[in-house]
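First comes one chain, alone, set out as structure tokens in the form predicted alone.
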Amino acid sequence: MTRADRFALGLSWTVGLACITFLMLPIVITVVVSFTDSPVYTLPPPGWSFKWYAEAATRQGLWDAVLLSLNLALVSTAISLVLGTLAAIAVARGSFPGREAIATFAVSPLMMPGLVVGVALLQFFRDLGLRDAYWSLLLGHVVITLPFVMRTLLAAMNAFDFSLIDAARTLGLSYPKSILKVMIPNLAPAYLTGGLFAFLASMDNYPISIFLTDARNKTLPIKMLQYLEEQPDPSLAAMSSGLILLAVIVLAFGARTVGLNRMIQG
């Protein structure tokens, strides 16, 4: 290796390792005044302590934001991986005109800005006469959870062996169970990988989440911002340090299985 070779390692790993560290420190920051025992946000903390903590877990209206956000991640979710189930399908294995054109219009809610979403969101279902908070919120969680379900399934298909399909119902099965016995089974790392991915948006999700609440229903980044004004104090970054936990377990989970079935199929 020449000393240009060597240069340009070093300012590569330089490079990268100063990304990595922009990227970080956010988090970092948020976690350790999440252990502070001021009141106010301070670095470094002047002493630690537990405290903000347990008064996040008492804020008034935190735990009913909680539900709320989960039961909309895990419903749209699931939603979402029957919908996208069935379009990957038809762009895969469709011969129909205008496939390409139908996968980048289910991802085009990922490349507009989720405000610009949110209003649009907003005014269609207004045209609609819809004006329940909660299924105005559902909706509009699958219309940004879709593409991460969509996107994925469509990478893993085009690598799918769909003569296995032809077989099973050679054997039997009717088209719907061979999807259920052969193809969601084989597919089960990017079933994993792409409702992780929707579930993490759907919680997280603030853009869209704003303008579909009302009073009584609120999402948990709705909810946290209302915190902000009214209280600004670290049980704020308490609730966002849970949030970041929550990523990294669903994430962690989700390599795990994903490396346990790579092993069962090895």
The other form holds:
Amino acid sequence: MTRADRFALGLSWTVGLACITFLMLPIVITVVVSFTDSPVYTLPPPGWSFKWYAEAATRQGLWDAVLLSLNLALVSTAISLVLGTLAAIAVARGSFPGREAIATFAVSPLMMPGLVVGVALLQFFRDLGLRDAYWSLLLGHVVITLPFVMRTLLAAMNAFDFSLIDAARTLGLSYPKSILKVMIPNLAPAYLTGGLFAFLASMDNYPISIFLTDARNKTLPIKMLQYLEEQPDPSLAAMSSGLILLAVIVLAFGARTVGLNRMIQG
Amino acid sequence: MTGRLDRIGLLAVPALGFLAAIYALPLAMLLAKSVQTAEGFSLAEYRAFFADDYNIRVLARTLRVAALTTLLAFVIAYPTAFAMSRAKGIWLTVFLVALVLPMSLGVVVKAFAWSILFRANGVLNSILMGIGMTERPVRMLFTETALIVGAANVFLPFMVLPIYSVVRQLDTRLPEAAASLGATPWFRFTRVTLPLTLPGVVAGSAFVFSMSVSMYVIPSLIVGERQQNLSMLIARSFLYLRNEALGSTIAAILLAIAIAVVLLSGWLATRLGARR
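Starting from the form predicted alone shown above, please give the structure in the form predicted together with its partner chain.
So here's everything in the complex, that chain up top.
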């Protein structure tokens, strides 16, 4: 190894370690600050307490927002998994022209400005006369979750050996049954990864939801930003820590069943 | 046989129909409305937008912040991807957790954390004063630098992962071969390693640029209303000013930028692919 190689290696490790610190910094700070007993954000906290957790749990409207966000994330991810499975089979197995274009189109909402999609949906639903906030939000959240599911499922199905399906059909299973009993169990890691990221993206979405909510239907990110404007005390750090805990649990589950390395390839 | 395969194409209809109706059509209608007045086709809204110096400044700031955020993310991500490709065992896990955990967290949570960090009586200032680097608190919140640091932090995983996936597949024998032929380290890097990793850099940069050009929550919490970007201008036109014509026009401009980024990165990716 030459001196230049050693220098390059040293540099990449130095930056790499700084990068890890930089990425973890906001998470660590949020968790530490949430246990403070002071109403301002100082570090280290003058004393420790759980009082901001108690405060957060009693904030008006928090649990309604949590339930609405969980509901939207679960239902929209489930719809996306069904729509995404069908479309990914068509792209992977079909012989019609324009399959590349279909794949690009289905993943494209990921690259579009969320706020622009939100504005477009707001005007569109109003023109249609759709006034119900829950249904507007649900349709919007399927647009958010579908690209995540499509991206992972397309990659997985391109690598899947579809002769297994033919074998299952020779053994007497119908086509839908062989998809359910052979393909989906085989592609379980892709389903889990795509589903998890879709779920988290829906839980997190602000720019589309903000145009589709009404006074009674506010999702968690919208409610949190509203609290932040009204009264920015450490109870927000406590709520954030709750969400960090949720992400850690979801990832630990993903890491045990799929493996972190496979999750990032999705 | 082809009959069955063609019928398989019908399975794409529900998803495509959904996206056409609830995504493509609304966006097309938004574009149509921005060039439509009572008298018919008109670019008056666009002329009015570009005639206002304030809007030009907002547009310039949006593009500048997005470019600098992408650059900062690249400078951190590129060496990190190489370190990560050499990492094994527990270190690889540490890298993966440091990338995937922030990715799974809401942008509201992270932007809020950065607004705590940058506060005048906040965490970074107490660290700086603690180690004696400054005596008085430095003004950080509400500055463009703070915004770029915060945004680069949020979008960093989307730069690291595409570069990592290319670096990991890099044939390490190629730079070695160049070295055995007498290439200097600098020549090896610029002529062998860098061109081979460019597809990952293009993919990561396109992701980070398109996300930071349209970010809304991060600037709202870190710089506030005084330094607006295009997204904040859109939200303001719709939610506070109730000026939908202006809002639709800015939304169409932002959409055009996003589509340009997608097309440009796609074109670059095919060119890089063709050259290899």
